[in-house]
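Okay, so here's just one chain, in structure tokens, the form predicted on its own.
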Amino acid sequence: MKQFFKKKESTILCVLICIIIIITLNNSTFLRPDNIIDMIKGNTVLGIMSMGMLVVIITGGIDVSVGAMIAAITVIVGKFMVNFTGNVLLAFLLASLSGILFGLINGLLIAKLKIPPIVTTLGTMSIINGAMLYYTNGTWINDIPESFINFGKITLFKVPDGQGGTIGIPIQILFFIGAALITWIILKYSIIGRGIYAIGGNPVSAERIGYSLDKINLFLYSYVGFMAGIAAVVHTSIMRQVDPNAFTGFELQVVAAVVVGGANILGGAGTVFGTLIGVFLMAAMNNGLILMHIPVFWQKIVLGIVILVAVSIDVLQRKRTLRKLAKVDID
């Protein structure tokens, strides 16, 4: 228990609890089961994508092309379903392969050409966004097949809601849970997971003990692409249509959720549990602002403040740690 309260995640969890209490005191609707489920469902794409971003940030990298990738994949899958079939398995397969391809391109540019991740992903983000706008002309894709729409309506574990209806877990939330479990297993039990933390701590030392920086980068960015593919299909199943412009600026929310969840933007630290708290914190703030009838533009202001505060805390903690190490070396 003492070890838990020393961790960064414990502080974030306390902040989340305080925010929940404040919102609930202003509007008791917040803690209603149907609102909680709707809030989680509405943030499943953020949650899935945060799992992909987490593994990249732990290494000290970043991928700002995630919003563009999701938008492109929704267009690819949407066009495929409208023109060919609404088969759910084929939609997921096409989305996953498309995402892995996008991620692999980022990974190759970073690993082989040694272009910094921020520059690489800014470039691919611009290219993908431009290509999608040219291809779609900003037009929405409707007429999604009924079979796929029915998939998006699936609700499991239904129970009476006490108001004459039923309440259950939407299928989209299960994909969020699955993404979190896969990421947790990779980071905790795989050799690649140990390599991810090693590279984030010290890339030179990691290579000296046998980890291939190039191979891990290829895996990382392909994994982000894979998560983008899953997120794209989940998003389409919720919205039942495709908006090519739906994810403009989405990468900021993803980075914010991961960094607020305790991942160090400079690399070397971050957990799935902390990222989950970060996602729920972002979701609670957005939902709470709506319930308290606070103008929508405040959401962006709050998001910016959260990013600055979280990164500042990380930088200050890193400097404090380095000063302590310097004192030990001198002594």
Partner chain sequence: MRRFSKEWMLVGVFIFLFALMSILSPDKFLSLNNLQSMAFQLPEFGLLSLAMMVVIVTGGINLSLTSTAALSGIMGAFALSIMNSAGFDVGLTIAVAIVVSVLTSLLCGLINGSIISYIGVSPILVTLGTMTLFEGISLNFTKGGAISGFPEQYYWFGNGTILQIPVPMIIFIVFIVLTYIMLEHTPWGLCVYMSGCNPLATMYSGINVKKVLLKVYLFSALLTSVSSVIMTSRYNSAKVDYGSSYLLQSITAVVLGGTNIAGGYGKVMGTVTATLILQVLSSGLNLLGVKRYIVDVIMGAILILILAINFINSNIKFKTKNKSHNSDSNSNLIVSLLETLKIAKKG
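Alongside the form predicted on its own that was just displayed, please also present the structure of the form predicted in complex with the partner chain.
Partners and other molecules have been left off, which leaves just the chain.
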């Protein structure tokens, strides 16, 4: 129990619980299953992408090209489906392959040319976004095939909706759960996953015990690309159309969710659980403010303050432990 309270995630969890309580006291519909499901469905793309962002942030990197990648992949997949087939499997395949390709480019530039991640991904963001907008001219893709739209409507596991009826869980949420699960398994059970933490904690030692920084970077950024691919298909299945401009500024939202979830931007720390809380926190604030009839504009103010307070407390705590450290053993 004591261990639990020491963890960063628990602080954020407490904040989340407080927010939920406040919202529920104001409007009891918040905790109704249909509302919860809607809220999560509306944030699956953020959730999936946060999983990708989490792994790079643990190594001390960052990927600001995620918004551009998702947008470009929605266009690629959308065009493909309009022109060829609405086969869902092929859509996923194409999306993940394009995502991995984008990611590999980032990874190669970062690993081989040692350009700082933030600058590299800034560059590729500009390239990917520009190319995509050039191709689409910013116009929406509307005539998504019926078969794909039907896929997006699939729901599973009926649960009571709190009003006497039942409601199914949208398939998109399963992808979110899947992404979280895969990321958790990678981080927890794979050699490379532990390497991600090792590099974030002590890169020199990590190399010394046999991890290759280059290989891990290649993997990482490809993984982010892969997640962008999945997120893109899921997004299209929710929206049933493609807006090439839908993801401007999305990258910073993703970073915010991960950081609020307790990941250290300097590397070394961050968990799937924490990131999930981060995503839910952002989702709950968004949804709750609407339910409480507070103008949606307040959401950003509250979020901004939450970010500032969370990161400041973290630094202050670390400073305090550092100050306590004895340097000389005095008899």
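These figures come from a predicted structure and were not determined experimentally. In this text, rigid core is short for the largest set of C-alphas that superpose within 1.5 Å between two forms. Positions refer to the first chain, counted from 1.
Residue 294 is among the residues whose C-alpha shifts by 2 Å or more between the two forms once the rigid core is aligned.
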